[in-house]
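This document starts with one chain, in the form predicted on its own, laid out as structure tokens.
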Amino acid sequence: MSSLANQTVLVTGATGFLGGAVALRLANDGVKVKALARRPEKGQFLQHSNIEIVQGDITDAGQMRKAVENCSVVFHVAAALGGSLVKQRKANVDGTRRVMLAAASANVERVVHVSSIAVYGYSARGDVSEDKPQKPGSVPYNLSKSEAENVVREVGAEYNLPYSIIRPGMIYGPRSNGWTTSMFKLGRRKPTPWLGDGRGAAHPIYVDDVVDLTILLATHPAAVNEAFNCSPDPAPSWREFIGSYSRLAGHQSWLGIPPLLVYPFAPLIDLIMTLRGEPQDLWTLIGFLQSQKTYKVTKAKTLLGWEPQVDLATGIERSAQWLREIGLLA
């Protein structure tokens, strides 16, 4: 039984891959959830006892105040995680200024934010830390989540509010489309296409783990004004991780595009997103993609007693009993 057992937690982001995650464990552990959803048709998986559904919109500071009345914890989750810098700021930035005010008024115990790898930015290289200089340049998602830290600790010190940051790698898992749908697509191409030879480091976390340090965060008494990285550490390779998804197929067969033939159209491409609102500094990325870093762990580990439990091999193949049951994968 989790800690939180017979209390009641607002989940903000429930409907979504992550914050249904947290929310179903939480009320299988008893604890009673209040699932924060814009469009409650979107959470019919989330249908439990211990779960209620509550419509509202993390940028809507009445919503927000009533949302979290009499809750003793918040798991803030809901994040914009495409558009413009200004879409996404008014979610991520703006929408977490409403759930921290929110939560200070109500008296809460302690806020978990969850945040990204993201913030450290496409610079970063070798063991990464939890005290690494932000560096999130241009990115919209990187940019926003990133100033979303800041308003955490800002609004944390002034109303003396106690809060916990969470920065998880490549989420994968059983409802993610991200980082296993959309991963499974490409790795069932044959030959995989991929930028290089695979060799850089790749993050992705199964979602089981991610879900058990943002609870742990939640009550740990060293966790309290904390960051904390959530990775796998040693990082593996793209090509293990997309790898992994190929062999799914039935097949090992990858095709290696050569960085060198990307790189001049990376200024155009990068142009057009910016006129769009949404650059995305394709140049570091490219180069990120072949570089190897890993965000270490050591922290959670020696703070919390926490470190990944799932293996890339098991996590592969719990994703693929779900990818059978869509039926993607025969």
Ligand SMILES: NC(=O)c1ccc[n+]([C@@H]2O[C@H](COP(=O)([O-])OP(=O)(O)OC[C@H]3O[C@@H](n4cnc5c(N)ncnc54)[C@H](OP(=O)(O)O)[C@@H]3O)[C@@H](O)[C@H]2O)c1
Given for the second form:
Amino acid sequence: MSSLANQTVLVTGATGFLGGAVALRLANDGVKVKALARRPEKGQFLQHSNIEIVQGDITDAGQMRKAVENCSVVFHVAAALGGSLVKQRKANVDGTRRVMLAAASANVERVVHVSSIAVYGYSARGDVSEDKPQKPGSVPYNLSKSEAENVVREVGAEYNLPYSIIRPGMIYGPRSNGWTTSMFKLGRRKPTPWLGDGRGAAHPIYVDDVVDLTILLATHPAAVNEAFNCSPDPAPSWREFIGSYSRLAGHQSWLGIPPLLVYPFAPLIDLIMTLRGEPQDLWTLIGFLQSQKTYKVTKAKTLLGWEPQVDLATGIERSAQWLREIGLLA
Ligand SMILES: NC(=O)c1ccc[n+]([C@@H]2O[C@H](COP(=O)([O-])OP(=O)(O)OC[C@H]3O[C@@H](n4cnc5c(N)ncnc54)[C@H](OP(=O)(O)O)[C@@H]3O)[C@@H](O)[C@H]2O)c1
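Form predicted together with the named molecule, following the form predicted on its own:
Next comes the full complex, and the chain you just saw is listed first.
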């Protein structure tokens, strides 16, 4: 498999931020895309002659078997990014199993599974390469994304189904709610409140870089049954990342909240979140946000010749154009 042009592929999560970007890039490259949508009306931005919206839920085995028909590659991007462990396990673990089993029964040539740096957990420090043991802890997202990877490896081995796993950092860019819209809204506050001096490492990766690697993993021979980090290497600081949004809003004023003031509230907030079924392990998260670490991309560079192409300044500038389009930035 050297090129996907004229082949038919399935993209799950196509109504979402990353899945939509993957689907549109593939379609523009001449690939026939089946774009999975639970609610097709959410896929209006996917209008393209090479995109067919396919209604379906990844937790439904029958719908998934139908969705993968005639596909050579499945890009499994869909996931639940919040909610209780029960909810996230259903989508991220059971859903991934359904996708993998459907792909195996349709003799798909490769599944590209979108995972996350979250699988390494909040104790990650220093240089984090792909062979670092996963310690996701009890946070539902981290745990369910790590379990989803296990399912990919299990089903892949059992059915001899080739797969490849991408572990992106914090994906930002046009249509990103988390790392662009929300972060811009935080950064435009003057002064911008954040934990301490903001010198801890952040891991923003521009969406086009993630799309590039996701698609490369579908065809590169060296990517088979391997996992790859996809994150800025070296990592910028939170102050550089959030400060870039503050500069767009015309200021550089920072309000460092001393971590010692925040720690005492962590157990109480954790207790409330745990009672709601969404434990967050805030104590460990506070340390994580202040720590130094880089999710190394040496493996993708060496094996695949991929490395991020969009530096932070360029990515923020491109995001600014979108923030203007949606009326958040003058
Ligand atoms: N955003 C980041 O910074 C980031 C970082 C690392 C990894 N990732 C991973 O990247 C992937 C995409 O994230 P994103 O930011 O694009 O999230 P998103 O915008 O919330 O998109 C998630 C997509 O998954 C779909 N989905 C969820 N449950 C489903 C189900 N049961 N059946 C079918 N579709 C379902 C959603 O459909 P609806 O539109 O119907 O809700 C949506 O299209 C995820 O695997 C995530 O873990 C994201």
